[in-house]
Amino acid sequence: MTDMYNKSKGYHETPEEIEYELRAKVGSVWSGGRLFIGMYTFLLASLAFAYFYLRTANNGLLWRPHNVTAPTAFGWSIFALEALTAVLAIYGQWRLRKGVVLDWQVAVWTGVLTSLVALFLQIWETTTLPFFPGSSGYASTFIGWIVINIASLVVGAYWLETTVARSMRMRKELGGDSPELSSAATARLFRANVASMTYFWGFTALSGALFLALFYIL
């Protein structure tokens, strides 16, 4: 028993086992990001179903009385900022893959600013609506969209900020000119997180275009 105990104290993982665990962690970050987007898709799909159901039923002609519409200037401005943030995230990831980390950091910090401005405008829009939340089917589904979009912008801005902050912290921990591009475990996990964040913002821009058409154009 004593020999077995002493051997267990001296146990060390092999390089193959360490690499396998690291790949599993990177895969978890990759899969988790895509699963989160999948769950977000179901949430948006439920809102889209409610929109088309109420619009088709139009019980008592209460779907959209007097053809009310949310302020289009806010809608276009918010969507433009969301699309710009997505473009910045995509451009930043492209530059990161090219090895230009500074360009990535500038793009992401700019994306944090544009996403926060979009969040501010989305909240401000609620004070300028020409209808009450439960006054019609259109009003009810639009308020649902505002709540979802506010949550999306909060999550997206937080994800952007924590990712670039992690990059700056990594420089202090690992040192060197571009530790984000190294083969260190934290760097590989960081790049997987950047990819997931970029996919999320791309999907946010696409879904924003869909609901811009539903609530502001059609």
Partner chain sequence: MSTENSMKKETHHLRRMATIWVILSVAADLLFMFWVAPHVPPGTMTDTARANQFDFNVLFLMAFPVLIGVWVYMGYAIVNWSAKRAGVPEPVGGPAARGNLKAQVSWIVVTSIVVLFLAGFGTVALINGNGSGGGEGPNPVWMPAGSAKAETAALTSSASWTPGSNQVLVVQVIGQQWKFTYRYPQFGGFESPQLILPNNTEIAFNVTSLDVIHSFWAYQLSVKADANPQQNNVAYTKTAQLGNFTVRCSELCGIWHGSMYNYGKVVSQSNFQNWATTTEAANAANTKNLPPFAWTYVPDANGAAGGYYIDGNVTPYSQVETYGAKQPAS
Contents of the next structure:
Amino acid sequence: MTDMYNKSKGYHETPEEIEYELRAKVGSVWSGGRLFIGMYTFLLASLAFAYFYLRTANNGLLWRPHNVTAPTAFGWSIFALEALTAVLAIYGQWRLRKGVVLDWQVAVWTGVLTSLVALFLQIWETTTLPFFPGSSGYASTFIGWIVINIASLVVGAYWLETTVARSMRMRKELGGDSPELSSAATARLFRANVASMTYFWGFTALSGALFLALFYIL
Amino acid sequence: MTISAERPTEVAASSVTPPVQSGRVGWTQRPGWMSQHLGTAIVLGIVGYLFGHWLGHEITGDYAYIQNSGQNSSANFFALLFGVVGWLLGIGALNYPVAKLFGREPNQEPTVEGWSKYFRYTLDHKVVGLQYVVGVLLFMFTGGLLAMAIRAELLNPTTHLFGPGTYIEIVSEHGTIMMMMATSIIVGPLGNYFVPLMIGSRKMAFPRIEAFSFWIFVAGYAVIFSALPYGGFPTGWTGYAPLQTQAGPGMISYLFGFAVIGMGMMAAGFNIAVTIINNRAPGMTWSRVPIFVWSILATAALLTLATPTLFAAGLFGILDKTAQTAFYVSEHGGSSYLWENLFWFFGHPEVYIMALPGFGIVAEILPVFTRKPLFAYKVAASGMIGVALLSFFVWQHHLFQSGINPDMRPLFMLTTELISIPTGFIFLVGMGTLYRAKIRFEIPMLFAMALFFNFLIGGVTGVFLSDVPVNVTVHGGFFVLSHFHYTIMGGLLFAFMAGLYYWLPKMTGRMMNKKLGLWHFWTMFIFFNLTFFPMFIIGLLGQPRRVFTYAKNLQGLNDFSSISAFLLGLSFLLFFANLMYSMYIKPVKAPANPWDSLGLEWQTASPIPEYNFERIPVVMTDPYHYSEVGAPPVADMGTGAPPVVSTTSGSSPA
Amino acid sequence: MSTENSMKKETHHLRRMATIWVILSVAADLLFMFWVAPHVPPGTMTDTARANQFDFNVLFLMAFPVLIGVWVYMGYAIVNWSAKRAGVPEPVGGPAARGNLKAQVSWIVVTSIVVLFLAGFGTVALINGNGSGGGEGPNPVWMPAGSAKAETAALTSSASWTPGSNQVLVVQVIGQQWKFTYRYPQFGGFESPQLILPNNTEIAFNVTSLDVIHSFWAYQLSVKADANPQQNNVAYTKTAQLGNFTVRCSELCGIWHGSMYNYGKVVSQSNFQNWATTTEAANAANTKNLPPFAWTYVPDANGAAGGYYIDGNVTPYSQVETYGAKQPAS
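Mind sharing the form predicted in complex with the partner chain? What's above is the form predicted alone.
All chains and molecules follow, beginning with the one already shown.
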């Protein structure tokens, strides 16, 4: 019996097995996307914890002397671009579900652009801060937020770009005209990935709103 | 529709198109020296390190405080960052992420034959598992040598062997390297290797993330030792803040090293959690999942959710030391308590990251060697989940004397003591399984029984520590040191040894030598206890941790402990000798199922084919019905005659 | 094997184990109580130490039966239930092998009771012991009578302490790399490298640090409080015996952490009064140069975090004095 295993190279899968493993794969992409958001929540929660901890402690009255604030125009622009990207991702997914692949591609390419502009603004803002990084607790946590937000934007832009680039290579599967093509394995995996990506952008926009409130408004 | 209901006839390989195929051969898998492997990773890692160091100096070298101090933490940070990126580039971890930007499909990776696959970015979870075995043993061996150095210094109550700076460097490296190793010691090698086999899956959900987790783990080893040319770091593994801010550039290696290892931990936990949720074979319902898989699932949940906090804490520390923020500097609006809170919010779940897989292995092994079903399976599984949940709510017990809000103390005393209830379940399970058993004292069983002995002492002393009035005396002393060595080394490491002796025959096809194994077990068990038990007394008599001088009247106990520690070190050499002897010098072919285990991982062929199972098995029961007459087979492997019992799981494959 | 038989055998096993367990546990506890318990650290030098020693002993007395229970069970299993021969054994374990509701429920109930009892006991001991000698931070919750008054007075120049007056003695412990020094605000705020305490007196240790985190551990007094920069950490105890005690740093504070220790002394109240007034007078010239007594001290540019900024500016936005500043009330 063992000999048979050793001789067989590669897969001899039954259609059922292929279908079973595909479902597992789709499920993995789905639950992996959610778990990733869960991890990201803990990362952001750590920053929020630092914010509230230092704010409450106010050591040496140096939480936020003179009520210094990071450039508000930057903050609002970056958040607006993040929100716009999220809306574009959601809109794109809606059009994709309707089968209008071109709309999806245009929306997501625009999303890539807006997220990169947001990234650029976020980096630019760093050079225009009216305070020194170590001048106060607020300044420190704000630098922390800049780094984490840059990471979110890079991850988000990468995710947008890779999905749309993939979609251009698999026009045939995403054609939507013939049902058996759009139910191909690659197409199903692709849609699961898009769903996770859209969730991530919604999450990024929400967390962006939270930290906008913390750092620029309050 | 179930697969089991009626197996369709096999379809020829050529007529079935695999879901993903592009026909391009990945760089990682090309033959010869032109491909990507460990060698290219080392070369590019060094190049990246040097480039980053140069870049860091270019960017920050003009600041007066850097020129005046002669220390440039930013240059060290850039060096390590680019070093790790170069390492990943060299090993081939970035091939697919870059190709993805151009919309490419993953490469169809052909198998590299022979030993060279162990030095590559490999997508086979079994190869990654074996890579991890070597990796954690490397960590363990290095950390163990450092421990020998610590005990050598403590032979004498005054400083005699190392200068105080060197001694602190050794203590810090020992603690950090061991903690990093211990987070992965079971999840990495045995989790990666056996979880897919135990749940009847042909592969991991995200094999690239899995391979990434291993190679970044190795990078973390290099990063943490990159502190040595800079005088190490003086903070111990806890890295408390003002000292961290005060320390030299070696501190960057600690902060960045934990961030790097943290990425590995998150990646490993993420992949394993998703795999367990999605890739279970048909019929592998939650009440049939092997208990080891439950423990790994609980661990993976902690790894994914707790580690981001460590990552954030490390990021803030790096910003403090490079961008001059003041997260942990009280004088400038930060707080040293912020580090303590963030660190322990990760740090306490981490303790259970280290404990839970050990429980899992022991609970998995006991039924095999007692020939009895696992006692109270559901209690065991819920205990693991309970420990994982509660572990997020106990972190302040590390801060009882720190001057933090005292009114929280009763609450954290309560949660800490509550966590001993689900932890105690493992004893209930063990004792129930042993009841009127037919115990076979093979080496894995001996190690499993030793865990109960050691962990009991570790657990009971943990209750002492959680009691605030007693904590006043034992906090920060040798008592707590001995306590966590009893839980981590006496628990986790003994379980790891049990797992290795138990599963190595399946992993390598070779049996470990029993005689040498017996010697190894008894020396390790005896000298472990002789090393660490006196430390409880040393701690009660007032010796703080991480000191190189101590009261003269404690020399006898310290010397006793040191000499036992050296013998314990010899016991590990005995293990390596056994490993070499049984694997290479005089290999003995292992039977397909040497322990007569019912586990699914033993049902597949030996050696395990690359795709694990010829047919996806259909699971019918949990793997614990030892000595139960008329129990159905564990699974329909789909290769031979139809299963004896015609009942099928009835669950749909989805 | 019939069920009846197996039930009989079961009780037989359990009864034997229980008998061994009870005998060994009682013996261990008795031996411990009379031989070891009086010598258990941290001793009886203060009432905190005595209370914490009692706590220790309660835990030990409860721990032995737990340890012995598991060990007896394991030992019994090893002796009686090991396989004598190879091969697949007979069906073992009886019908309840996969679980036994009674065993499971009673295990959970018993461990829960033990654990909840210990948590309750620890809480009572913590509150009755005024924080049990542990650092309670700048705003203590559990404190002895009169300590709040004494500490408020300590910041004024009129603070004083006289023998036999039942006053709380305020001692400030200052940790720095790598030594402890002590200030006595009720004696003009002089600073001493020696820790001398009067007997039968309630002591309020105010622990702070000038650089990194240290931990003030007066072993025989059963006092432990982390010394944090920029923060006051208060711990209470009441001395009860004359004698010497050890002070060690128990939080890693840099390379010389290992040699950061000194010794203190509990003396009679009148001897303490003599020592304190003599030292106050002898140190008067030095004390004038010290920063005024405060709960925390911000180091100057030469301190641990000094020279922190690129432009050499130490505290660019500070609204408080940089040296000797009082921590704002929080």
